[in-house]
Amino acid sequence: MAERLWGAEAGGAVYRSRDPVRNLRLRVRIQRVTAAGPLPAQASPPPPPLSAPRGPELLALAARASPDARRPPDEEEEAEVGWQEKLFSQFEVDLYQNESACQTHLDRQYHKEILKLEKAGGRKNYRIFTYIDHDQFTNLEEHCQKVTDSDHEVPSYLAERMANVRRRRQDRKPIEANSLKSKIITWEPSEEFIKNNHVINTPVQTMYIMGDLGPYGKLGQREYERVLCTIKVDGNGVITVKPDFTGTKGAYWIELDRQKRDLWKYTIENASIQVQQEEEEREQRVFRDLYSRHKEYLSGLVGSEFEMTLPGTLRLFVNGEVVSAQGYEYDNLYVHFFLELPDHWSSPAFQQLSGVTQTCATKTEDWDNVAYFCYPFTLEMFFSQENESEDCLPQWPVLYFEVLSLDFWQRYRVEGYGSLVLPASPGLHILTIPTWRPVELGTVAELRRFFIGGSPELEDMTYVRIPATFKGERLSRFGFHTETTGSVTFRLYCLQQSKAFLETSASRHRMQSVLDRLGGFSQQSSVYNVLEAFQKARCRMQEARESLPQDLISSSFYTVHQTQEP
């Protein structure tokens, strides 16, 4: 029924239940351990407890089962209490018996009930009784609860408010939707509105299970009343039981601080009627039905298929943004970029592989001139390696970009070149790429750039990395002068899709690089295969050796040892 959320050592525990709270039943068992007189004879060995042994206190509890004639009959008591079930104490019986003491409607009702009980043959409970939500005690207890050991503790302002609200409005109607629409703010909140909204107002019902721990024959004295258990239930099905049901921890103890020093112990058990097996199954079935119907509904809306890649291909899907450019000399910047796909890479026909941002005037932020672009682009490409025996590593696509500025007279200046290799791992990558621009030596060139605009440009932008036309062994840039300029920030969300991920992710844990996961064509994997085969063979050999007769092994020990050595 209920699921335990958390609990303190001996404090309360919180449970949640969807079931109606009227099904809640508790069984409380109270027992005096040390009587006023000498210890009751317990020297005789106790019979073995019925349930599994749970602790030394429980052994003593089990001893109670042994017939002990010397003990008075009320030394122990067990009661099963339902939710908000009223069990009268001796005190209450005495009080409400004469009608003149009854003042409120509740008192008169109690009077009637007690009379009825008397006719039926007296009440069955003696020591255990309850205070329910409507009783005066509940109010008082809540109001006078102390949280510190200070003698002069005054209830805080909030506590006063909470007590005044008396969070009991179980049948509160939900706020109408249309009234919410018409009024978002209450400009003049009423007193009642403030009362209800400034403190928690989840309706809570409280119930106390009490014990009358007075000496034998002197029941009905208020000073001997002790709270055994407090149960609170709020409108959302949260059940707080304080202290918790006695489970593995053993019974709770109460020591009466009187001259006689009585020691009592008690247990609280959850005695709610458990749900029937078939009912539970039916409930499960209903839920399963609901979920499957919801799933059908979803697939009816969207369709159950998903676009897949061809076997042996890797799909790289990049949601990218040109975020900003910062630290450039001139204003009104724009970025032009394009993607270079190496061998074995392809992209769908509709895919745009280049882009130009808008021209953006910079603003100053932290001593830097920044231009904001937030230019989103999507790149989709496929990698497929037809020939597995090729031993060269596959290359990853590269994004080349240049930053240009456009001045008042519509003149262009190259501000910087840069490139980035698309990240090989899936996920978010924020990359800030520094750039440079080629310069001509000499003042004249700089003057020309300043006054007329225009500056040396790269003929082929792939020169930023290794030029596409390059064929030699060493790339020399000797004699090429550049100047550091600003940087461009990219934000890339990379997604990878491949059928190979399906097979590997199920059997093996994540591996380091994509190439390994694609499997089959990297050299590494072939080495692994050899190692794995060797391990298997070795295991087989060891198994075979263990199954051999002992004397055979001892005679051939030397040879086996030899073979194992390398």
Partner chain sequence: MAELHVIGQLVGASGFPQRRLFCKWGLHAGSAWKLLEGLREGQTQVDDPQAGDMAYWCHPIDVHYATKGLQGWPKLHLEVWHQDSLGRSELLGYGFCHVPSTPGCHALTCVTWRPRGTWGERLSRFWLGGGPQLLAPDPAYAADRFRLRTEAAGTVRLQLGLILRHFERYGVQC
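Next up, the form predicted on its own, please; the one we just looked at was the form predicted in complex with the partner chain.
No partners, no molecules, just the chain.
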């Protein structure tokens, strides 16, 4: 059966190795398939018909017609090449032997190496040589690469820039900590700036294994040089070999564009020294020990046991985010917020219950000016009820916040106040809270706010709802002038933890505490709202009774009492 041959333009392969790349070695064997002269008549196959297929099958017949015994010594060669190992070609030997032709430091180094080779008996390779990463051929080869296979390809701006970038051995100097850049962020990049920065800079080392396919006695001519294999290695241990190792799929072939149409075939094999079984087992033990140590380190950071709360205690964990503020009059907004804990609530000593966002400029979206903060915060608190009572429900913490604006002279104005009761149910909650601000009547107050930044402020921010210092029965805001402003959007991820969640549904009916009776706290918000509405209705009924005559109150009460009887 005829041997199958493959074109040299066959696709490559990508490998990943954790071992040092200096251990990589390749074995390349090249030989001429057709003789330099015409084949003998008795060995020549009959000419194929016009409809007969041409290609690898015909090449195999020609290879059988010229046995290896008749092949000259220079028509077959085998070499083993290591990573970045320099094998000189006949052209380089003739060039660097003359010291006057050496201009760079690399040329003078090659001159010394060639002199050492001549003293040692000359080079052993004739047709197989290499171009390593330092050689000029590597730069020229990358510059001449095409993106498409079109003969009329016009390189784009990016292709030209990428061809001129030296992507190997990037000698980057570390930036000192005290060195400041003039512009860290370019808010309005120009088109030229985008073009200049749209270039990747990946450190890659390249090596070319070449073949001198010239006729016998005419080695060292550039027109007969062909690339047999290209190897690229990056800093992540990725090795790209093009074309791939031959293996079992057969040899590659190269056809020279000459009148004699000489054909060459070559093979590429991985000649790296394989790791012994003992060394591989030792390496696996080292990796297992390293992974186990890293696992113990992570376990030490996280903890092996699940942290449980005390009986009768609810743990509330909130991962929040101040998303945006919209609808305000002035620009350069920031939000100041703090959390108020009611009775029976506590927080760890390290927990910060207040925060201030960064100053953010607004941009117009639809009809509103929106400032996007995306400011994250974390809140952790505990609820524990010592005196169990069926008639009391826990009050939830309240997040108070104020929106302020900053002018050119670093003076601030109050843009709005608001409050947010933390959700009673776990999960994701996206809430948009409207705000208001106190105002003074008259034009002078607005002029003062516009020019010098002065505006009325609340001494106690809890006055947005019911102040913590209020001890009376009724809170009057009569005569307090306010103005509706914009709104603030929050995104809250709420988590709740309690031992009551572990109990079964049958045993929940026997629980006496408030936490156990409410179970998962998903119904607590609705129950609390109903009781609060009922309390307000009761207060209004009491006020109505006080305003009516006593005889009318007794008769109406008697009528209501009678209608409620079954």
